[in-house]
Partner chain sequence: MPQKVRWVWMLAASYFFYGFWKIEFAALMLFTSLLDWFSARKLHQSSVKSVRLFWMWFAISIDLSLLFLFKYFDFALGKSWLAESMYDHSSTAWIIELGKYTIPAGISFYTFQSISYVVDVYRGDEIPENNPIKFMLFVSFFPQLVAGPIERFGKLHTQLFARYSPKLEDLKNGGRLLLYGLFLKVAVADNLAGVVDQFYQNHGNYTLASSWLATFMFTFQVYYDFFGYSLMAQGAGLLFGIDLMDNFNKPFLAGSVPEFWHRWHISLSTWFRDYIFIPVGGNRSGKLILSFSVLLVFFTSGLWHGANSTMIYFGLSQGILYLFDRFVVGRRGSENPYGLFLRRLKTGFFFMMTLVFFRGQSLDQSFDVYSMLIGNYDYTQKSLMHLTAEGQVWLFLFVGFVFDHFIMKKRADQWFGDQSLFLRWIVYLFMLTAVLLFGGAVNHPFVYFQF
Amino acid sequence: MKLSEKRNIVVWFWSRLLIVLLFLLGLNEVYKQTLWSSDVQKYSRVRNRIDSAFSAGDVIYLGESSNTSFNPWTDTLNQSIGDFLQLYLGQNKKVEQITHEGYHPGLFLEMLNLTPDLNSVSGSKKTIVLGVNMRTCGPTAIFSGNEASNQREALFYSNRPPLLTRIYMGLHFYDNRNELERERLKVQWWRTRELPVKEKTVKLWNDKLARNFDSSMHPDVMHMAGAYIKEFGFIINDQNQRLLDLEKIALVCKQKNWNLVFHILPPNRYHAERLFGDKLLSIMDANYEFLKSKFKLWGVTVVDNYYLPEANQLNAENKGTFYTDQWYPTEHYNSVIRRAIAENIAKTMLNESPRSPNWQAIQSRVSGALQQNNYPNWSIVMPLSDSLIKTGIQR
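Chain-only structure, as in the form predicted alone:
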């Protein structure tokens, strides 16, 4: 083949490639100007919220349903944890919140990668506050039936061309395993992962519970006990996906020179103790200590609410009543716990980087304003599970 012919082939190839690229760029622009916004609203309802929160906020609070949980039986305040945090920090720091039910660190990591630089023009660092829910490290959360929907939504947390995101979604270029497959993996975990208890696995423990359960007890207590075993009966190790996600979040924040605060959400230790004594608590506490040691190793600021008095006064007067869900172990709180969590976050942030010389005045003003109406309305009777938990649970 002559040199001129080779040159013609090369010119032909690159010209055609350029035409294809220009066509795709034009198609991308058409999609961006026409259908992109509606697709964002349809498939990723917090995408636009991410953009505005990261650009406008000094403090960006990333949370799941624990941030906004509300107890209609007892709450007289409906402020979220982020709302209370804003009250404690005052007007010097603007708190923006991104809340998505059922989200976990892997998805919040995608949010953090959305924008390259969050530091404000004034030079002050952005602060990311992330709630760490220990249960998200377990199989029930990892293999949640909602995960495919979450992963599809997270496709939009990217700076890739909009058309490419739409193609990814159309081709299911994400973790789209169905609920049946995730349920199989969850059960497999319960059958095979060993625990430091006599029953060895969650399945054996749950089977023993069913065989030996006191028939005089309310049947809902049995379902409640089984849920606690399944939700907290796991051991976090270095290969846990949620732990790896948290480590990546710490790395991203360090690379981008952002402040990062992990606040550990308090589980319902009171009901866990009532159901299984120290047997389940020992597993929960070991996971908590493991997470805390990792956070220290990564150099992350930690607000430790695991033993928050308002949430964990074992055998105390509240008896777990500050938890919204009485029959299932969720981190859903009423205003008493939400406010206490926010107060601890604010104290940690201000102690580490004192930006408000009027902190004592702010604390006094906010506490005084909220004190009268900050505890549940005790004239409303809430259906409690505690009164039905007796001493017949097999431990």
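Residue numbers count along the first chain shown, from 1. Each form is matched to the other, and the largest set of C-alpha atoms that superpose within 1.5 Å is called the rigid core. Note that the structure is predicted; figures quoted are calculated from it, not measured. What changes on going to the form predicted in complex with the partner chain:
Let's see the other form, the form predicted in complex with the partner chain, since the form predicted alone is already up.
For this one, just the chain is written down, with no partner chains and no other molecules.
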């Protein structure tokens, strides 16, 4: 190549690059002033909440759908766990909630990274309360079809120039594996990851279930049983993606000098037991013990609600009905459990014993504030799966 040609190329390249860079700088400003806020509203469901929640709140409740689940059949109260927590903590501590269905520790971590090291508005340390859903560590949640849109949303949890975020979104510069690829990974997990049961894997277990299905069983129960195996049939280990995210959350909170409370959401052990006896429960319980030991190791305050529905003596015959989804394993609770969870979190945060006069006063204040019967109306018949699975299925 001739020297003059080389010089031409260099001059051409750098001059164009400079023009484009200047243009991008200007465009960033224009974008910030015009389209940015509508894009945030359109593509990031909680981005606008983050700044306000973290600057105004003493307690930040980070949750997924379990926070706000509401059973229109029986619930007389529709307060979220965070709302109940606010009632228990009183007006001296402002509880702010950031909640959306399908959110998981990976997204919460991005949010926490985004926020500056703010001190509490009332002078005390900020407290992060995070609901830990065991199923979030399983393949169904990790390879969920919603994950691409979650990851796109997470692009907005950043302080980078708005234009860059828009470019990342437009050019899909995030974990944008499509649903089919995620489905493949999920199925692969079910086929290859070993379980401490006779059937060895979720796939073989599910196959056996299908083979043993006969006409005396209700097809919906069969479907439900399959879902329970797929949702809870996994073993959490040290490499679990969500566990690593939780550990990073613990680290970030430590660095920012924030209190961190993990409260373990109770899975529907009742139906799991009815369907499979101890077989599935032993896996669930092992995961629970593993998580709890890790949280202790990281020095996180743990509110253990794992056995809460069973420990709750209310209407012992209908424990399964605490869960608003009767045909699928979810952590959606009616107000009895939502309130009880909040109560336990508050008790731990305030370091109160149940019998202390202070706590008794709080209890009566909360009951007074609610001014309603906080118990479900049992006379309404829910479409319960309960009666159908009383005899259990093939174990």
